[in-house]
Amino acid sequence: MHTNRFTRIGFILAAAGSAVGLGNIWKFPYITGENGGGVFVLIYLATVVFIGMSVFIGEVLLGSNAHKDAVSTFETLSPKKYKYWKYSGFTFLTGVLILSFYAVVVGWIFHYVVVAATALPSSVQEAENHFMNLLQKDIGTQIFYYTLAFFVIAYTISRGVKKGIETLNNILMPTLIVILAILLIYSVQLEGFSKALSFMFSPDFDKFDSSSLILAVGHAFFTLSLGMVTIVTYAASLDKGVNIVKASITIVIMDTLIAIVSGLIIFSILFSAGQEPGKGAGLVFITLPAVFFEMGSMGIFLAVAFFTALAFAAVTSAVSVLEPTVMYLVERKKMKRKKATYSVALIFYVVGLFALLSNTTEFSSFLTFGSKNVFDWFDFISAAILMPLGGILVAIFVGYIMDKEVSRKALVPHIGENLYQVWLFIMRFVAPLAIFLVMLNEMGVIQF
């Protein structure tokens, strides 16, 4: 059992973190530009509001109501008939995996922060030269911010619930929304601002199609941080008493306003500089640098400021990923929390390095297998296998193997008999259908 528990704020603030990171900042707004704006946000609105709430307020339940890592939780809340469920807690070795490719952005992220502060690229040219030598060639830069990256995140992990993890939330993300928020009045300003909230929420229907559904359902799954226990995990340490439901809402309203803030940002600086929002993934690496570098020194203190917002999502997000395993050790090894973390960390960090030298010019050759990379294989392998196997294996068990009283007893106080029985329903049907189609998808199964 816990003695070293989250306050009702500091398990917000921390599962917020956790559930605001890349995905909000970079990757949200990169695929909304993709996906023709405001159809794609009104169809990510919907899942996140009927698939994803669902799914995260079931990952509290589970924690919530065991106060155990993940395998334990699974264990004790699985009747006798189904003792091998108890292996679902395992899925927080995603986690380790996705740490292994995430911390070497991290650290890519870590060196923009210096860049925005010295010397921005003055041209779209100039940022891709910059961001393609470091990804290919500057292995020791690389190396130096992805080690710094590491010991930020092991060193938190390692001084425990309370004192590391939500003491590092609690500075980070009000932080991050503070930097958010200017950055946002700022964007008011700017002659592109109505033009971003135009194209963010007036949907255009001729550009939706299948593909964009099943982007958004995928993307709401991954930006909450669901399928592979890190919400689970959070809310074993969670005080007694506290309404799951009100705080599940709260998360997820952050976390969906933290990316709906972002895209605004972004949209807003592009449209003002007269470049178009459909820029991939390059967008934060190459094409906003070269826009902040053209505002003049204002530029810089908002490229500072955008890059240390990302940083804080990142670290806060990396935190969460690591914590489920270290737990499982603590509590089912007996592990010192230092001796536990390190370890893992370690390994992590190893593996992250092969992950690294696979994006390098001098070692792709060697790290490349089939069509993929180390690093895109492990993006590819957690995103599209391990994190959807996870949120499918969470809400069967909630929607069919744990006892109904354990969920009825702690949601129908809080959403009444026939909300309680519209969650069951998306956790028995809809959450895992729509889950399966998007690992079919990202698998390349079926094309949408």
Given for the second form:
Amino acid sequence: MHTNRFTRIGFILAAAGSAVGLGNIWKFPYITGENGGGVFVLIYLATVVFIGMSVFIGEVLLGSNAHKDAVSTFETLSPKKYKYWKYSGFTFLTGVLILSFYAVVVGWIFHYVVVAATALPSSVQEAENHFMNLLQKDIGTQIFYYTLAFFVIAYTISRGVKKGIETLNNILMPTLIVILAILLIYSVQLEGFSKALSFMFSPDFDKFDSSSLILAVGHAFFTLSLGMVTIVTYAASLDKGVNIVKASITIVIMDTLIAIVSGLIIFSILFSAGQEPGKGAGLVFITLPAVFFEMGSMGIFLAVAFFTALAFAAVTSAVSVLEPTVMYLVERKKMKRKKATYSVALIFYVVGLFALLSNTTEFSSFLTFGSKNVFDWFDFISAAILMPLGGILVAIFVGYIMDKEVSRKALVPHIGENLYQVWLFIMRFVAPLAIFLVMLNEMGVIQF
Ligand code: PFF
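Return the structure block for the form predicted together with ligand PFF; the form predicted on its own was the one displayed.
Below: every chain and molecule of the assembly, starting with the one above.
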């Protein structure tokens, strides 16, 4: 066994750690709330199963075949005349760009673990004031927790795949699952639970529109960590002989279940307190803390558990976006892992500071360009342009450029010829087209 490679279960937990993040516990519930519940959940499930899972298997396939950094992976697997495809590997830069503002949010969450334990806001208004104050005025607190977040992430990566990433995920992921299970058991007993169930699972087809379809495709990519060679890179450190289809399906199921469970927990608590679902992005940072407060000491316990789960989910995702760049520097540029990690982390720490400061009243005017501040620009550039681009590149590479024998040999023994053809069809036609539409929609070129 290679000493710095994942075990099978280590890979499953690490890739699930990457997939399960803010996207599941924060974003999925609020976009479900904003999009009317049931129909959106249904569309989301369909896009995850058909498009998300196929591209996920494609990324695992690339990594586990080449066992190299992302650039070398594309280089090794492309036929001679397509050598320039190696540049697709540089989509790891999307990851570090995402890291720079994702870490800002990880910082907020760390802060909220402390708020949950010590001083929950006593009303929605107070909760809103607290959150706005943190973002717009309290630069010191934000930088403190942001720095802490970056340090935890960089330290983990500096220790390598086994000692760093695998150990972190082996501890945090099972703990996260236990916490969510406890929160779910609690939620089931709430009077709001049945309303949460029917809100999420009874589709009202009048609410179906193409914009939720596009949103679902985009979110399926984000939540499965696709389009920035994160999964390619993790799979490169996977030991040989693992059934990659089974591993991929397990990870996708874990990711989806955790999103659904998070939704059920949040909506049960919300409905029991008589709140509405469509509260937008402030759901977790504004509405929930106020609701927890009303529950007395039980609420403090639940709030600490909830924000700890969110912190664990976010850290394991943030770690995964740094690894592809570091692995590239270690393998191709022969840098020492520690040096590579801390140099990249320092650069993107500084980049992220601009995102952080762009939300503050003091600096926002210097750090707003056009209609968006730096934070929103980073979010927009990565989610609307770079991630979809990375997704399309993978789909086209696997579907058209790479020798079919590579994918056939890896997949047919597990799924058979017929399903393989279905998978190939999705990679060649459905996925690129769907992602392209997401890209146009997010860029505002077309509006669904
Ligand atoms: N999948 C993560 C989430 O749902 O929060 C976010 C993410 C992590 C996106 C890693 C992309 C990535 F490479």
